[in-house]
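As a starting point, one isolated chain is supplied in C-alpha cells, in the form predicted on its own.
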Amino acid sequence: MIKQAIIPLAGLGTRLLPLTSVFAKELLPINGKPGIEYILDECINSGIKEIIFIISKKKEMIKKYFYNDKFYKEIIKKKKDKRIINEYKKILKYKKMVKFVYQNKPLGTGDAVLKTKKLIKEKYFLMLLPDDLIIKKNCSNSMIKIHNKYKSSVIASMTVNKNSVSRWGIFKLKKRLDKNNSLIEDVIEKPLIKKAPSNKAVIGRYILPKKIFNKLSKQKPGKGGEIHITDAIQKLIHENEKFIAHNFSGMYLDCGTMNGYIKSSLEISKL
C-alpha cells in the first residue's frame, strides 16, 4: 500500500512574480483556498497517512502556516468565530500528517526527492508536484489502484499539442496494457519537436520505487546543472523496472504561471 507522499516546495515560483517576491506560491489562494490544500486533500482522499514537504529556508512561511497555533488560539479566544475555529481544526488535522525536510540549494527535483531518503519506509511512495492541479477526479487515487493491480511504478500522463512537446517530459511507450495505461519504454526531458517519440507528457504525479534513491545518490547533474528525476527514472527503466503511463481522467490545471493561476480559480469556482 502507498502510505507516504512527498511534495517538493522549495522552488522560488519566479513565473508568478511579483506575487512570489513576498509570498510562497503554494499558499496563494485559488478560489479562496490555499493551493497546497488541494494537494493535501488529494493525498488524504487517496489513503495517504504521511506527507513530507521539501522546503527551503526561504519558504519557512509554509511551515509557519501549519505551526501558527499561538495566533489562532488568541484570535479564537477573543472572537469565538466558528469559521476560524473550523479552519484551525483543519490545519491541526493537516499538521498531524506533515513532516518537513530542507533543500536549500535549487539543484533540481531529483535532489529534492533525495532529501526524503531517510523518511521513506515502504517500497513505493507517491510524489505530487504542487504546480500541477488535477480536479474533478482524484488522480493519485486512480494511480494507486493501477499500482496495486500491476505492482509497478506509475506516472500520470496527458496528451499535449505536438507543437508544445519541448515544454514537457515526453514518454516513449512500449506496450498498451488497457484503455488508459501503457508500459513506458523511455522518458525524454523536453525533446525537440522533430525528435519527440510521442505527444504523451509527464504530469506531476508519480508513484516511485524506493530504489530510485540509489540512482539519485550517484547521479551527476544534467541540464541546467540540476539533478533531474527523469534521468533516474530512465536508468531504472533501462534496468527493466516497470513504469506505467496512466492517462488520468480529471481536469489538469497549471498553477505555476500567472495565466494558469487565474484560470485555476475560475475553473474551480464552477465546481
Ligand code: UTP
Contents of the next structure:
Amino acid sequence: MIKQAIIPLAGLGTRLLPLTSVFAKELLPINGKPGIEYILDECINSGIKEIIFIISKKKEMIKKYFYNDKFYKEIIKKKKDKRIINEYKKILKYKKMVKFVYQNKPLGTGDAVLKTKKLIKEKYFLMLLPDDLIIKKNCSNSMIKIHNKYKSSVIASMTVNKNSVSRWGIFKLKKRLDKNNSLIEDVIEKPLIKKAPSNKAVIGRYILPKKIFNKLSKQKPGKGGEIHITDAIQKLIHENEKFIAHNFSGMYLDCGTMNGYIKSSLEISKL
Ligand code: UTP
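Right, the form predicted on its own is done; let's see the coordinates for the form predicted together with the named molecule.
Starting with the chain above, the whole complex follows.
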C-alpha cells in the first residue's frame, strides 16, 4: 500500500519572478486557495497518511503556514468567526500529516528526493511536484490503483507538442498494457527534438521504489548541472525495474510559469 507522499518545495521559482522574490510560489493563491492545498487534498483523497515536505531555509514560510496556531487562536477568541474556525481546522488536519525535511541548496529534484531517505518506510512512495496541478480527476488515486494492479512503479504521462519535447522528461515506450498504461523502455531528461524517442512527457506524479535512494546517493549532476530524478529512474529502468507510464485523464495545469499560473485560476473557477 502507498501510504507516504513526498513533495519537493525547495526550488527557487525563478519563472514566477517577481511573485517569488519574497514569497513561496506554492502558497500563491489559485482561485482563492494556496496551490499547495490542492496537492494536499489530492494526497488525502487518495489514501495517503503521511506527507513529507522538502523545503529550504528560504522557504520556511511554508512551515509557518501550518504552524501559525497562536495567531489563529487569538483571532478566533476575538472574532468567533465560523469561516476562520473552519479554515483553522483544515490547517490542523494538514499539520497532523505533514513532516518537514530541508534541502538548503537547490541541487535538483533528485537531490531533494534523497533528503527523505531516512523517513520512507514502505517499498514504494508517491511523489508529487506541486507546480503540476491536475484537476477534474485525482491522478494520484488512479496511479495508486495501477500500482496495486501491476506491483510496479508508475509515472504520470501526457502527450505534448513535438516542438516542446526539450522542455520535458520524455518516454520511450515498450509495450501497451491497456488503454492508458504502457511499460516504459527508457526515459530521457529534456532531449533535443531530433533525439526525442516520442512526444510522451513525464508529468509531476510518480510512484517510486525505495531502491531509488541507492541510485540517487551515487548520482552525478546531469543536464543544466542538476541532479535530476529522471536520471535515477533511467538507471533503474536499465536494470530492468518495471516502470509504467500512466496516461492520466484529468486536466493538466502548469503553475510553474506565469501564463500557466494565471490560466490555473481561470480553469478552477469554471469547476
Ligand atoms: P522546477 O525546477 O520545475 O522548479 O522544480 P523551480 O526550481 O522551483 O522553479 P524555476 O524553474 O526556478 O522557475 C520542480 C519542483 O521541484 C522542486 C521545486 O520546488 C518544484 O516544486 N525542487 C527543484 C526542489 O525541491 N529542489 C531542487 O533542487 C529543485
